[in-house]
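Listed next as structure tokens is one chain, alone, in the form predicted on its own.
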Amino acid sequence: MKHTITRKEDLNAADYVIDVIAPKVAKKFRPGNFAVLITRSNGERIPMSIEKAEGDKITMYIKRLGKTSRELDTWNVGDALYKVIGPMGTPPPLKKYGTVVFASDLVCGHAENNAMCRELKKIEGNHVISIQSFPTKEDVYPEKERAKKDADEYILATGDGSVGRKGHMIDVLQELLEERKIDMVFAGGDIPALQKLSELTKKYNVPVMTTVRQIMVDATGMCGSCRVFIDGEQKLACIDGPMFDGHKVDWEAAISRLAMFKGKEAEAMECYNEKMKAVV
């Protein structure tokens, strides 16, 4: 099976968005999954969240954060990969909730967005709020991929309120839930931010499910690295979550694992850099 890259886009000055020929897994693709990239034969694992599944493609959004990332944004339309497995992970329950936001900062995050919304909208009973909030009006993505048209209600906000709302996705949270009943909460996106928003809605008594975004190595429950711990008990990212009650994680932990692969991060993108220059 040839993994064809068909549509690649710039979504901001960091983040792109590519679709990618993918059959068995946009099949199966139901919101909450992810799938692991595979560039090469010799290339590592990466898990991607995935914003839709139509046909045989799903679509990706990226960041150019690591190496792998950085090396898939010199592709091009028509070039493929040598894997895309999945889907992976446990999706949440999809069910009517009545009213129901999902809240989100970052490129995983604003992918499942979409992706949730767009589900949770069909199920009658349902008023879908989408908030997604980026730093400055430059990082703002085209408006054929946020979730303004998947949602009842969509609220933009902006960290230095240059367009939008001013303010971050907890901050309009905190807004929504002083001025009317909320009954479920989901988000994805920045942990920290993440770990705020879970004491914001426990305040509300509202439940949320969060995106607990840890790093994989082999995304099969294997390598134990996206272990996270859920009201005492040991999970992992990778096969039980991503989504987990915001309530019940171990938000210090979590935090701290996410320092865990730094250093060879950081070499991984030296090697890459000191290659790409002897290309040049």
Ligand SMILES: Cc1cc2nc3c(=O)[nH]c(=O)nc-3n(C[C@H](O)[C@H](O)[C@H](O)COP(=O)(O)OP(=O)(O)OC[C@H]3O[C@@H](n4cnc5c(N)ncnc54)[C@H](O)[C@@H]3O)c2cc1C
Second form
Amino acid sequence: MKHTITRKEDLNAADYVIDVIAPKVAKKFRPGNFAVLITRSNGERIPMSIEKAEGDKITMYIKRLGKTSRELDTWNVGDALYKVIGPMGTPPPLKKYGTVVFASDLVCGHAENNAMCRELKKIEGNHVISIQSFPTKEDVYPEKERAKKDADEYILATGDGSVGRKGHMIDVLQELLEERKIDMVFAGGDIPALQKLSELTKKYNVPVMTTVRQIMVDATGMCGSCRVFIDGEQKLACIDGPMFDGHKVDWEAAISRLAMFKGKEAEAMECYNEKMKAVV
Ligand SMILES: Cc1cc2nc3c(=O)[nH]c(=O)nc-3n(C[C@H](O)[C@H](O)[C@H](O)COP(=O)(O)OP(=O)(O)OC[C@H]3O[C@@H](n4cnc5c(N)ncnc54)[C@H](O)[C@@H]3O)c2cc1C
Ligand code: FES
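Moving from the form predicted on its own, what structure would you give for the form predicted in complex with this ligand?
Now the complete complex, all chains and molecules, led by this one.
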């Protein structure tokens, strides 16, 4: 199976969107799933949230961050990935919640936000509110027009107020929690922000499910690298998550685990930069 890239466009200066042929993943996809990409036969496995599945294609939003995501950014439509594995993870139940909010502030969170809102909106009895925050006007995705249709209400926020409401997703959520009855919150994005958001929802006694991104090596539950602690119990983000009850996550442990791999990643990036210099 050739996992050919059929679309590749910039979402902003840091993030891009790709559509890739992956029929098996597309067929079984449920919102909240992620895929594992392997760009070349000796490449690392990188997990990516799936924004949508249509026909035999899946869509992913990718941040130009380290070695693999930057290398993939140099590829074009027609190029093929070595492997696309999935769908991975255990998504939260899609059911009637009442007034349900999905808040996101980062690339993977925005992908999950679109995917979840689209399905939650189809369920009778749900009123779906999507909050997406970006640092400034230039960072807002061009796809936001479509994201608006995915929810009953769409609230765009920017940190500097250059477009939409001024503030972060947490500020917007706090206003909503003050103004009206919210039955359920989902959130995806920056881990320290998700910790803060979980604390906020606890204050208002509203349940919250958040994505807990951890470093994944095999993403099949074998290596233990993505372990998280939920209510004191060890879980694996790749198979039990990555969405967990935000009120039960040991956030301090999750944050310090993420920091463990920084040195190795910097080394890989430096190596890649040296290789690119040699090519030029
Ligand atoms: C369930 C899940 C869903 C994700 N969804 C998205 C998404 O939709 N869009 C997106 O841009 N990114 C997403 N990520 C993060 C993405 O996997 C990493 O950014 C990617 O692996 C970076 O690889 P790199 O070689 O470019 O960067 P590296 O230099 O290797 O890493 C840069 C940063 O990426 C994260 N990271 C690196 N390797 C992994 C790994 N194997 N598993 C998890 N995180 C890693 C770490 O925070 C690290 O500091 C997701 C991660 C998880 C766990
Ligand atoms: S990534 Fe290896 S157990 Fe989850």
